[in-house]
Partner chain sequence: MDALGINLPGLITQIISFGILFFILSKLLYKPLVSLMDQRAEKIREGLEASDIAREQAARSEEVIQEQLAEARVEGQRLVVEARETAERFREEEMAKVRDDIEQERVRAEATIQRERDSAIEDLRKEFAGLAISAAEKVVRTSLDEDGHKDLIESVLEESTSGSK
Amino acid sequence: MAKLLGSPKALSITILIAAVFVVSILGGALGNSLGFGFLSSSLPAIQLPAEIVVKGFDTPIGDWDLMNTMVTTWLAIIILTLVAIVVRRGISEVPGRLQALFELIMEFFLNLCESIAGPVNGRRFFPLVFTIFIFIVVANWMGILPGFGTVGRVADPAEIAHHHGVHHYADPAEHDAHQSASGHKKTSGKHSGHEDDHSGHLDSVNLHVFSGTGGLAILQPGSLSEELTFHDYEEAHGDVGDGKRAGHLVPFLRSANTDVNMTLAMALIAMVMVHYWGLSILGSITHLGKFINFKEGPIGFFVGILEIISEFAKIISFTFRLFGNIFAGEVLLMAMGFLLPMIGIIPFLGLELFVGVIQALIFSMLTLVFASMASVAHGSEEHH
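For the form predicted on its own, could you give the structure of just this one chain?
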């Protein structure tokens, strides 16, 4: 304590940290209960399915919706493509920093693949294993950038009600606007277009009030108090103030691996390639003999059935391990930013960077291990 008081610089830093901590507590959702909450915005609506950014593209195979996880997937692909072009154009005998970094990473993975699968098969598996790793890392790390989950469009109350299973909800704002246009007077109470039982489904759902009427919405700090229930929204006939609208934020950007469809697609690609390598290295008879085995009697046949089940279990494990970890991480960041703005998410940003790399390494290494196992016949007799 004496050393702290004797050092003006250390004392100033301590006071600054304490002041930021106090401001963060008072400005967040915890301080909102005390009448403050000047930094906290509403907690974004959390849902497992990816949200629709643009609805109803006409395609030759039918209507197609643009999801926010699709946007981030394409952004990750574009980033990797641009980095590859830059590195490729800058290749020289005397490597620069960027070239040396990528050579180091690629050499590490190539040596790892060769040490696990052997020199020949290791080089065969390397392109897919390394592609999976760098894509997952980039997609995961993009999820902590500013703008993810905080900038998007506004889903109106009718869309929110439909999402909660109320398919015939009539928005009071649209109802009153139609009445005004047709010369009818507004009516009080619930509108005839509402279902009588819809309120029970929507009692726990709050609407956030956004400023502006354009196509872009942002969760602004200090907007936590600007919330209302569906009942209050109906009582106000959809009137939440001039130049304002009520609803939920549908973010334009959401981490690609928080969509179970994305992780399932990668799992299917990995396992299809695993069996392709197994068929091409061992041959169809030897590889399929691991799953359909009549030579060893009932026990061999039963073991083959278990092998088939384990292959489907690998797909499920691949899918939900990555999805669960990344989705949980994003929810944690949202919750901490909601409770403690400014400082709440700082410790967890580093944790998410670490988890992003670990999950990418696990996914890619399991692909390599499964491919190595598929290239070896039962009894550890390799097919040459």
The other form holds:
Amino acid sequence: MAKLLGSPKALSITILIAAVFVVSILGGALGNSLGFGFLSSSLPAIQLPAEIVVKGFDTPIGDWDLMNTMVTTWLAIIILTLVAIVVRRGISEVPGRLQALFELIMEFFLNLCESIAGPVNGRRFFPLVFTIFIFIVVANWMGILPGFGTVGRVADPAEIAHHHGVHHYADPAEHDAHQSASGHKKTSGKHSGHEDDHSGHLDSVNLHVFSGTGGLAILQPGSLSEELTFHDYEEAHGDVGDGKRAGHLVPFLRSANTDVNMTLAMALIAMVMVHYWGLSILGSITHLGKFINFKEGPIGFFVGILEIISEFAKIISFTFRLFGNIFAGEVLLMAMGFLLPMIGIIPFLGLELFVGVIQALIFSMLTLVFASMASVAHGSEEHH
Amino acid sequence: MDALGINLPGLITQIISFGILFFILSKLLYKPLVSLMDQRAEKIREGLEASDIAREQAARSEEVIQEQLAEARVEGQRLVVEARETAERFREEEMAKVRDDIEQERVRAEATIQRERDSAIEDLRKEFAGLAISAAEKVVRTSLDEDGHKDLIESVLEESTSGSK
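Form predicted in complex with its partner chain structure, per the form predicted on its own context:
Whole complex next, starting from this chain.
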């Protein structure tokens, strides 16, 4: 240690790191309670469902809205398509660097598929397995880029209240403006009525303060000290300062796999394809015989029922394993950015890169394993 | 379901999105790249097989060459032996011939010598008879019948030769 501090270069680096650490502690959420907190913004409102970027249209099966996870999904698809086009254009017997990289990854998966499912079935399963892997990796890694979860539009208090089940929330800012035009007398009465009805729903919700009134907003450094509750907001009659507004950030981009719809979609596709392969490789009687089994007596029948349940369990575990991991990662990054801005997030970025690959690998490998299991009849397993 | 954010339109949208991605990647990436990789693997396999065959052929031709060399060596040795035998035989034949020639020559020479000697002896005898006659003539001074003398001398000589023998 003494040797390390003896060199002027090492000493200055150590001091710099210590200084950054002190600044980040003081600027973060911990420093905020001491009256600093100049770096930290409010912890963004964390919600499980994806946020709506643009209101869509009604369909017979529900409202279709443009979600921020859809935007990310399409971005990932566009990126992969562009890469595929570049590779396709430069394809040659002697591979270039990009082609060699793809051949390396594809070779790995192709060998894996062939070793697990056999040469014929491996070739059959490979496209889906590889697509799942590459999409999840790209989507997960995109999710930790700057700008994800931090740039978006501002949802006003009425929209937030709507989200929390209060459907007729009167925004005091607009309400007061209306009232001041036609007289001031009934204002307080109306307000108290609202608070009595809905305070239970909205008490725990904090509002964040954004400057500017444009369509684009980010959580600003130091905005944590300006955070206020719904109650404060109503007390202040919607006035949070000059040129500022209260609300929640609705990010335009959010990691695609933090939406249950995305992971459920992939899980459904994977399991449907697994059973399609099971049906086409084994024939419908053999494959369905695993689930509806009258031949081996009541125990066989019961095992069949268990198999059916386990197939649904697979969909659910697929869905929530990926969703849970990636969503937790996002929350972790947000919380670390909130507690220790600048440096707290760095080790966790590495962790998220790792988790992103591992989850992609798990999803694709499980698809492959389920597919190869579905393509083998039960009886033949016992003969092995 | 609402609290989790599952809604049917969103789910269907994501299923379609993933399906589109699957379709695009299958068409653009997997099919061409996998077939390319297969082709390359096939090519490499063929190349390896071809090199195996070439190595085998080389080994086989090496063997053939060795065999031929061995054959040639044996043949050469056989030829050398044969040549040596031939030469030996030839030498012996020649020697025998030469020996015969020499023998014949010797025999002929001996015969000639015999003849020469005989004739010389004859001549000498004649000469000697003449000399003896003249000597006797001179000694006895008697003119005897020449034929009577001859007979006398002849008999003397006969005696002397038989006596010398």
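Between two forms, the rigid core is defined as the largest C-alpha subset superposing within 1.5 Å. All values derive from a computational prediction rather than experimental measurement. Positions refer to the first chain, counted from 1.
Core-superposed comparison between these two forms: CA of F57 displaced by 2 Å or more.
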